[in-house]
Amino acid sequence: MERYSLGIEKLDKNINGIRGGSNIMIIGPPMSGKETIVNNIVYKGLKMGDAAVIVTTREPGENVVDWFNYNNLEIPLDHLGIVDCVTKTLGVPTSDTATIRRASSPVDLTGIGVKISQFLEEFWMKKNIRKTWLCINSLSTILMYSNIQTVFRFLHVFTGRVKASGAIGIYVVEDGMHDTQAVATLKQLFDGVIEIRQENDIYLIRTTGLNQKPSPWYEYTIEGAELVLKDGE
């Protein structure tokens, strides 16, 4: 089974590898940097030669490709699939692109695995490409739409298909906005946590679950689009 890594030095010193197959939730406080994480684990990704679908349920695909040019950050497009969420919910007259597929809402739970789907079976089956990350952003989105149950019931299902395929697979969830129950249960699906806290004006990050032990606390800002990490607890 092939080895992924986050692209985030210390952590991936910490992890030593992620097993392909592997489901991750990112849970966080708002306003922590937690897009722009997932992004840089994204980029890391397509630039060692890997394939990304982008679910975003936040803002226009566009939006998400707009982002890299802005940093400056050159990837290839034919590796990036984008499941936009927004912008038939604007009534905006968009089409489809060979990046960017539109589903009708994040309720539309049916189309935008219909979507997911189409860009996991042309990477694997048409350009042969063996590593692949898959990326909700955000589930706190869909739950605001759908009930644990259904939520649960899609996420089983591609959760199952990252195993089956060896990808990677990468859930953003917004900390405080859900029961605890509602996490405790979406939790069982997941191989490991990137958990963020926030203390006073400071964020910390650390893994759990994707090795013997967790992480330490590693205290970072976000500097652009850069990630930077200090020294662990």
Contents of the next structure:
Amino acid sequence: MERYSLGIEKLDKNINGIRGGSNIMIIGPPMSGKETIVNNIVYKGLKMGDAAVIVTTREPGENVVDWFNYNNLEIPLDHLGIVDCVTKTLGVPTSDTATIRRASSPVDLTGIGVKISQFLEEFWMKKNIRKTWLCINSLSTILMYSNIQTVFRFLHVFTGRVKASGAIGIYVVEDGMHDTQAVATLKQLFDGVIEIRQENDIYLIRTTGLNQKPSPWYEYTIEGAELVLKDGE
Amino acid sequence: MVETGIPKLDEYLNGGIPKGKSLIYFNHPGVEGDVFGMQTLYHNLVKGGTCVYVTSSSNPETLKDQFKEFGWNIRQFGERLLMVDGYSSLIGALSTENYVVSDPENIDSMTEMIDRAMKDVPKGSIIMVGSLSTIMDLCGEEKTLDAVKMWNKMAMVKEHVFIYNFTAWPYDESTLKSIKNEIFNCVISIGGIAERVIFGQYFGVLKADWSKVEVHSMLFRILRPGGIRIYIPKILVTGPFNAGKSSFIHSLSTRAVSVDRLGTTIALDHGHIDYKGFSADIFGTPGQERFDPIIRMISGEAMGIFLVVDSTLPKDFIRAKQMLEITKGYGLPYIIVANKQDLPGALSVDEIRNHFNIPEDVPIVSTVATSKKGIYEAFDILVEKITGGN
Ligand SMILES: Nc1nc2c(ncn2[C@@H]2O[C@H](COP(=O)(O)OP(=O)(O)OP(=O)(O)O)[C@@H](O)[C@H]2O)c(=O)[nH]1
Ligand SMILES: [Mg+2]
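Could you drop in the structure for the form predicted in complex with the partner chain? We only have the form predicted on its own so far.
Now the complete complex, all chains and molecules, led by this one.
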């Protein structure tokens, strides 16, 4: 299987590459820059020639593309697929584009699943890309509309697909929004976790489950579109 | 009878769904099964029927827009399409529909609206549940299935046809079992061929209690616009040198390429055809003997064969039979294309049958490939043999 890296140097050194087929949860408090972190991971992956499917539940697909443009991060659009769960709920008539396909709503797990599968097929069969990132940003929104069992079943299927295709799955979860039981239930589906913690005004990040031992906590800041890690503890 | 409007499916179901019966499209996750329900709905609206659509994962206007992707304008049917809105309340939005489910997480609230809509439409209407899985997710598996049994009974009395779209997430084994075996009169399974990714989709009839079903499984593709097409990934066109194979493929295809040199095919021809309910890829072989290894190479996994012969050249018929042999064609459905019928001295279909010693059940179709005469007839006949209708 292919190996991947997060494109976050200090963490990568510590975990020494991630096995293709892994599913990773990224969990942290609101406003901690999870989105920037995920976008950075995707961006570095795209730079390496990988493909990425981003499921966006909080903002329209166009905004996701704009973020990269606004920050002068050049991305190959033919390696990017966005599953937009927002635009159609706004009642604006829109159609799909080559990069952006729209599900009816965050409740429409069937539609989300179909669109993810289509992009995976396209990247693997038509474009012959062997490394793909699947990012769901965020599971928390999906959990607002569907109960935990429903989301679990959905994830059960798609973490399985990630495994089968040797991709990497990244699933964003808001810390503090769900009861610990729910988070524990979801964790069963994941191989590792990127944890984010806030202490006073300081943000810290580490990985667990991706290597024998958890990585140290690294203090980080978000500067513009960039994630900057300080030395570990 | 209510037709499904899905190519081949009505044939497999003995004409369609009898009044008062229920059918479920049982979709595997990630496969575009929703389109089956949408196509059935549109087909029946066009035919003048009245339909109730129960939506639970998208708002009614968004849903109507979704049909447009396939070239289906369902807004034109006005009052013949009623919406039960089981979505808006869920996200706290206002609804302009007449049948609004006030609490989509309560199955009784859903039942109340479905019941009301069912009473408002004429006998023999179609009631379609856009996503049974979403209702199950919101209201619970057991409660929902109990309600479904009741809905089906109510529909029976009014002679409505009840159609469900369902995504088979990993629910309880027993839930899935009763859906597959007990609750519905007819179950159409829609699945994906997966290896690393899902790369092909098929449907098949698991059950239909009004007709003796032989298990058919058909590959399909979805065209936008167009909807569901039976997909035949490989039809082979073979035959002696210069018989008209490349011409036949080019006439038949919506798009085609040939690798030719000096008018003779040296590698292969490839064409794609979208015709009636079918979508097929057609591969032609070179005719010259020195290329026979190529024939062997590209004939794997073919689903049927056109054997093209030049009707004016009976001396080539032996060669033709030999090529059929190479493709192991005797196991596959094949037909003989008696080409160049416009030329003087062309043998008739009967003469060819005698010369060739062709069994009666192998069709021979006369064609003029250069002017498209007979080629669609040939296509229809071979596809019918491949898909095994009644
Ligand atoms: N009159 C007439 N000519 C035809 C017909 N079909 C094909 N031809 C001609 O026959 C010649 C050979 O046609 P092709 O389609 O290239 O034949 P082919 O079987 O692909 O030939 P190879 O690839 O070389 O084996 C061309 O000049 C065509 O124009 C037909 O129905 N009537
Ligand atoms: Mg040729």
